[in-house]
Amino acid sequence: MVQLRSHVAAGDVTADVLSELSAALETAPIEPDFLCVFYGCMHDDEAIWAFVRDRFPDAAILGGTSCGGVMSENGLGGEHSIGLLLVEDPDGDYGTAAVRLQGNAADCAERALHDALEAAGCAGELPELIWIYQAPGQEEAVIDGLRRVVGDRCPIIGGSSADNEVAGDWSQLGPEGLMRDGLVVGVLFSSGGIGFAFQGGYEPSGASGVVTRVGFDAAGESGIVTKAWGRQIISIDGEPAAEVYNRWLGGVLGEKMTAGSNILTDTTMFPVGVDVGKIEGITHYLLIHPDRVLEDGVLSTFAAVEEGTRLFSMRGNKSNLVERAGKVATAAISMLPGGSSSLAGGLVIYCAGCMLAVGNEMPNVSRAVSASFDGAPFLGCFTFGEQGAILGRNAHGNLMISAIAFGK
């Protein structure tokens, strides 16, 4: 039997909000084999490390920080908030591994799974799911690394850690303590069946073109490149890639079109997307942030592209961002062994820049969630890049939106 709970707590004091979670512990103990702890960066994470550590000596850790705090079943917690999901199934198994992401790390994310699996007394299994949190930056070559080891017969969700200003005061928390460079991977073997869905909330606009250039990343210490792609998108159809971009935009860039300026702001709501796939006749699209333009029309973004990739211009709203949390939570609950009637929980991840852009109608966005999980425990947080399985592809991308769901 699977048992959820979540609690969320906030206020300025870091001390006062771990006091306020250890009252609500009291009034629903469970002893969790799997924990999730995430909270605002603007708190002590050695303090709220130390209590979920000597609270839950033998669960499973996982988390970091969130931008803007979380959500759960009772509504937003605020930037100042703290969050923790419990998860409770003594028939199942969770381990959880962490490393820093330093030299390759591809190689240091397949050395963190073999870890957790370990951890879980699982060596050599496969997981039903592998959870991730871990410093921006890095993620394809992550997903990378987990591959070589469960290649996508595994889904692998989970989140950026995020800080609540880009300014890089994220922290990852781990089963033996706080990074501010690393990943922590998490093994899930639940005895309830899990429940998955990785979508995004936007619809192309009908521009499109195919990546001619891009900007290669070093590969590894070598330095060698080993494939056709990168952050820096350098021309579209022949064409600088900036300009491409804000043609499709209809020149809203403007002034914005120099060298080394901020666009991350002005395009959360038209990203570009890679055409995954189709289900039922639905197409369904890869999400890719545009962040800044850089020297000669270069596009960087916040997820890497493959040279001969088609593009193609996408467009949101924000009752499409709120209503989205809501279905996929609930493709998530449908992927159950025992349907919805199973449902014991779920954990959510939505990305920062659609909780930013959806603003004053994020209350929305929990209660969509919380009426999709029929008001039962779950835990949100808001990161700076997405990962999940879409289409039998584990990927990255960003504005995109990961739920699991844990049946009974």
Second form
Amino acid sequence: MVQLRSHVAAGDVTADVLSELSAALETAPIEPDFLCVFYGCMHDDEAIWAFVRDRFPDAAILGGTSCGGVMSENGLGGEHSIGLLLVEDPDGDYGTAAVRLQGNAADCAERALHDALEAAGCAGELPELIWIYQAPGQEEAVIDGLRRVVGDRCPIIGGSSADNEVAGDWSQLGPEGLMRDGLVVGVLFSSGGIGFAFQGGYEPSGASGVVTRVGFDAAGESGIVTKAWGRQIISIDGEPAAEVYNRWLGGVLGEKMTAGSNILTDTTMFPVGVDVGKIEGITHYLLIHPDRVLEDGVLSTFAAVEEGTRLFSMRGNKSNLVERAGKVATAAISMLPGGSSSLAGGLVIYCAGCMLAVGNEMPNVSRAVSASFDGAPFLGCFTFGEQGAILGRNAHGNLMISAIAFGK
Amino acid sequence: MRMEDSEELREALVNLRRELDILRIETTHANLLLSALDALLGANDDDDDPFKGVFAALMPVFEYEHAIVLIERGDGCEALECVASNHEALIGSAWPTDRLLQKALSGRILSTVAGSGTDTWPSGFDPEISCDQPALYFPLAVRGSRGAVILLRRLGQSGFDRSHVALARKFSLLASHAFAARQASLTQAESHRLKDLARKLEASQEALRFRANHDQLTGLPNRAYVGEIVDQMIGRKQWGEQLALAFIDLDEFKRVNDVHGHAVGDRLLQEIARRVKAEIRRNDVFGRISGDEFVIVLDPVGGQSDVAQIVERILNSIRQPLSVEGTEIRPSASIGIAFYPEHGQDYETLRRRADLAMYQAKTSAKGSLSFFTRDLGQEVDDRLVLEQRVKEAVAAGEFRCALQQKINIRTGCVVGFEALARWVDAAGVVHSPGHFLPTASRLGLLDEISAQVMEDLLQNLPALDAGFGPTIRYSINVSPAQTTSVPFMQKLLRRLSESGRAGRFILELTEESFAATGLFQTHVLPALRNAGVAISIDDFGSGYSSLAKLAELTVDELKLDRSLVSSIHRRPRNQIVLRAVESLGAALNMSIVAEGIETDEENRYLLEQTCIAIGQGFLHHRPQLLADLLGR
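Now show me the form predicted in complex with its partner chain, since the one above was the form predicted alone.
Okay, now the whole complex, with that chain kicking things off.
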């Protein structure tokens, strides 16, 4: 029997919030085998780590910072919130492991996955689901490393830890403590079954072009990964990428076309997408969020693009982004072996970019998810990149929404 | 139903695909389980190896190289004994109960990835087996003792996934029962129970097959199944025999859904299905192939007139009013018909051609029927040629601005112009929008055409000012899709502002645009207002005509749809509507423009019976290209 509880508290002083959480935990105690903890970046994360370590010494722990705090079945927690999701499943197996993403990120991820399986007592077994939380920047390599072990045989769902200002104030929390440049891998072998979904809420707006040159923004020590794959789009159809992109947007970037400009908020409704496959002739897209304009019209993005890829100009709107969260949760629930009646609760990852775009309608997002979860406990975090399985393939994208549902 | 919202379409397809995948997997699983169970129950004497049949049944789905059945020996020995395998050398071998086997014995189903750490398997077999091979473990309980099955794939083959784990879970339970029954020499009661189980499985398989082949809402054959049936029917046809395929599309179904909700739409579809079923003959096939599209295959058929008779009967039946939850709906459908073998030799071709004929029917008169003809096929070819030409014309910048005067019908003074798009091809032939706009819209070229027309107008503004004065205002048409596209509207506004004459422009938006104005109102309208651009509702009275929206929006001008103005002098009901709109306009401080004034009588009525001052129409001025208007 799987049981979930979520607890969210908020306040300026971390110790006070933790006291409040501690008191809440006493009201309906369960012994979690798996614990997720997400929090606003201004909190004292060392204190949070000490709290969860002391309080749940036997649980597999995974968490990190979330842009603007967390949400749960009780609504948005606010940017000073800390949220816990407790999963009690005596017949299941759960394990987490952490690694700093130094050197080859794919190797790091592969190692962490084996460690997490070992920690779950399931070395060599295919988990039902892999749940990851990491520092932004090397998500594609991380997915590659994990896929070396499991391929696309099990879903890899997760998010990239986020702060409030894209200032690097993020952290990741694993079984051995905190990291700023790390990856936490969780492996889930639930006794009640798990459903999952990973979707975006954007549509192509008509324009498209082929990426003719990419560069790589050296992150960590790895420097250039390949010439043909990276997060800096130098040109589209032979023209400076930012100019083409700005044209697709009807020139909305205006004076921000100068080098170094942050365009994150201007582009949340107008990301680019790549074709990830077709169902009945209808194309499905993985979204990529342009974040800055660099020298010579280079466009920097939050996900890597390969040379030769056709990029599609995408368009979103608020109401879709609000409704989509609930639909993703519903899709995850529908995958549970026992259907919605067996739902114990869930986890939701909502892109921080979407959150910025939705703005003051965010309460409707948490309401939509709550309605889909029908009041069951859930915890939601807001991230700078999302990972999930789209059309059967594990991938990293932006402006996406993921949900996982636990069966009882 | 034409789904305008591709997100909705994408989602519907994903859900359908998911549901179909689940059905397909469940059907495959049910088949496999039945075969495996049959193999176990059907082996009659002790010499039969029940696992031979089981292994054969499992192979197509699990695609394993080796299957190994291990049982606890029960003599205090820790190791398990291999009692069956398709790798005969393994039979009788002893297997230490390592961690993974221990888990399988306790009921877990597990698929391996590299690094399981298992290295206690027996060795020395030919061919050798390796614990590095992708493996699937599942329990197999035998009365009194526990056991496990290991399925091994070849090295390098991909491992077992979630669906294999799910199937192994089902098989494990059933096989354990069956195996236990055999070991106990099949008591009658157990045999009966298992046979009962097998019957239930067969029934559920039948139900699954029905679900996979039929539309759940109406119970009719679905698209894939209709195609299958029709191709089979065609396959049985002798030379000279024919059949007819009728393609039915409900008229205005989207509006029913939008206005009354999906529950009413669903109820309508069910009722249409019931009515059509009542009209067709026993051997005819009737299916629902998507949203509001149905197909009937009439077989046998005589000539066109026989078919027309049946289809007319169906149309009449569909037309009967229907009351759903207190709402009266007057359904209608358009039907296109194609014949085998004359119009196609397979289902897909026949369906496509009947679909074309249906469009023909819908275009000429909703609620009618139309037969496919070779000319219609030619029209499609013509359409393709036109598409290519329009693309080339856009690339060559062949779109120009034509202006039609808006005049004060009381003074005769020109007060403004409406900008209209014209395509002037390389040969100098001027094409009207009716010729190219639908195609351009379908191809997503409207924005580019609007830009070319706009540029033509802006470049000639100084000359126009010189000719008509600097107070003349220019109306620009904006399509609903453009209205809700923030980048398009921002670009348009920027271009107008750059001209330094933004306050001289009026944007004409249709009522449809206002049905979904979220982005427009929040992102575009304030900027338009700041720049001094005026807003007009075009074709008012032909669309939603939502008074609520009218009250919500601050609009400067209402352009009455030509259908209201046409023959106004002898249409008393239109006169009443016109008076109401006029007073509405006065109350909301909106200027009223009468469009489509084509006769003296219409003009006189407006002058004598209304206070409307601004008019537009062929009576006063026919649109002219700028060069003609400026006398160049």
